[in-house]
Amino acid sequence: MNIIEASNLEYVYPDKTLGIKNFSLNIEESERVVLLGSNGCGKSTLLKLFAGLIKPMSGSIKIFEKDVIRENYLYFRKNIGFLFQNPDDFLFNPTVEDELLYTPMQLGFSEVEAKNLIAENANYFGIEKLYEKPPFRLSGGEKKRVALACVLQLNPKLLILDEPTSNIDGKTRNKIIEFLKEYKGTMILSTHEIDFVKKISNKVVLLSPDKEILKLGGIELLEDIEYLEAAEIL
């Protein structure tokens, strides 16, 4: 099964500003995709791309073989998993336990259910003592291992994460690594960093400056210095 089937893919944010172009890739279940460039090569658009938030100006994309419909939006909502590189745009109930709450609640699940439900993710990531801090008083790595937390409620089938190591501790880091090559679904990340690929890819898909795919393969790409020249991110 083709989780994302993409062909042509453009998109223009309303101030002109070019977000990506020319984009054609499948994804197929199980894989582990890493979209790798420098800052601004259009990265980040790809994600909400795959994630339907976004729809292409022009091109065609599905998702679970499904079109980016609105009747479509409640499927996509509860098998994808989107974390966002700032958490603090995803962050925004009055506590840290509500945050964890929402997404279930919102989905028809009871309060009893809800919390049975975030107990574990809540313990993985070692978040329990922060129930009652309101999410902007924690730090940046607290909020990125919550909103984390949050994204996984629902055991998603197809998890997209946007820069997750950055602006974290090393603690922080070493656990979502640790968590993401336990991760058994279909995972689709956006970073710069070469060593982090490394350790939890299969697929590297290389973006140039100019926001089109500069080169597609395995982990061998990343011993290619050339073409990580040319994506500027040597």
Given for the second form:
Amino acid sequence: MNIIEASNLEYVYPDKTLGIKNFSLNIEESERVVLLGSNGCGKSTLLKLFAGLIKPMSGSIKIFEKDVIRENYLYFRKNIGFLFQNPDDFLFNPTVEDELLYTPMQLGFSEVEAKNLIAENANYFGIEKLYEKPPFRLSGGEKKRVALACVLQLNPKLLILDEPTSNIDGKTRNKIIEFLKEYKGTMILSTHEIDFVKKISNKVVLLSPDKEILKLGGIELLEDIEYLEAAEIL
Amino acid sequence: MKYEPIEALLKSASQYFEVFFIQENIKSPIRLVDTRIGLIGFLILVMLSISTFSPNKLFFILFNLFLLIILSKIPVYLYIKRVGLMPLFIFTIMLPQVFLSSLEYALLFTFRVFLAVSFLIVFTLTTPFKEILNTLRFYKIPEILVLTLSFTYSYTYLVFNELYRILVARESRRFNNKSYRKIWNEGGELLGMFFIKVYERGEDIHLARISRGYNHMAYQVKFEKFNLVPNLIFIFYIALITVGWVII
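If the structure you just shared is the form predicted alone, then what does the corresponding form predicted together with its partner chain look like?
Below is the whole assembly, all chains and molecules, this chain first.
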């Protein structure tokens, strides 16, 4: 089953800034894809397109072989976990417990069901002691762990992570890597960190500063200095 | 330097408002009172505060406000922090009334508003925000108003946090003393930048909401278990204050 089928995608922001152009990619079930590129090459835009949060200006995209239309939104929300780059944007509830309850409650779970659901992830990420705290009072690493626990509430089939290891300490980073290694679903993430890519992915998409695909391949692509320099990663 | 008083004031104000609505998770006995009853009780106290110009009645309400703060176990410093310069602000607005009516009128009006807002501060400090929203829905307040309140709550922090960041960033890159004209121009740029940044962050937060299942309806939680005794005590207390207010 194709999880993502993207063909000739183009996205332009309202201020006419080009987000991505001429982008085609198929992602199959259980693939672990990394979008690698310099700042501003369109990684975050692509991830939002893959999550069905924004629509392309031209080209077509299917997620779980379904069109990105309103009727499919609920299905997408239940099956896609999206971690934003900046946890401050992602966490908007009064307390950590409210954050964890938000998605299951929003998707129609009862309060008791939702509370049972959040306990396991909270325990795994060591955030159960933070339940009463307002999210903005947490440290960077704590925010990231809370955000990740929120994303994983419903065991999404597709996990989309926008720079999951940026601005965090080594301990949190290792915890995230440990989790991602064990994760069985399909995963798409963006990062600048080559060593991190080597640990968790099996497919690499190199994006050029011109916001196009530069090269597609396995992790052996990370040994090709010429391409990495062209992508302005090195 | 020339800009310091204005920017220092803006910085303090943004830090103050950043956490103005944020719960401090006080383990108050008021939390034992059902929020639906609590809201009505506090609204009665607000009504009593703004329905009189009698100094005796207002001082009676003030006494009960302090009593309530002590009984609620709200740290006094926290209450003072929340009230802040609010009375001075209200009096400034009322200043024309000193000349149009009298000083006494302006002072009593300020006193009334101060009491009313204080009760609302005590209520919000002792009640989780999601329960307040739930209670508003229970009383059939239109969903759009409840959602607006909910968004205001979560975006207040964002707005003032962004302002604070801009001010600190400006401060870190400023070296010379400029003319007032230049400072005025830069102030305009700051304001424009502030609105653009807040708008962009607001968009990101909205996308995050959608990615987490937001569908233009907020979820509802169940009310806490109804405890008869604390509710009866609270109702009795409000009734006593009301009777006292009428008698005085």
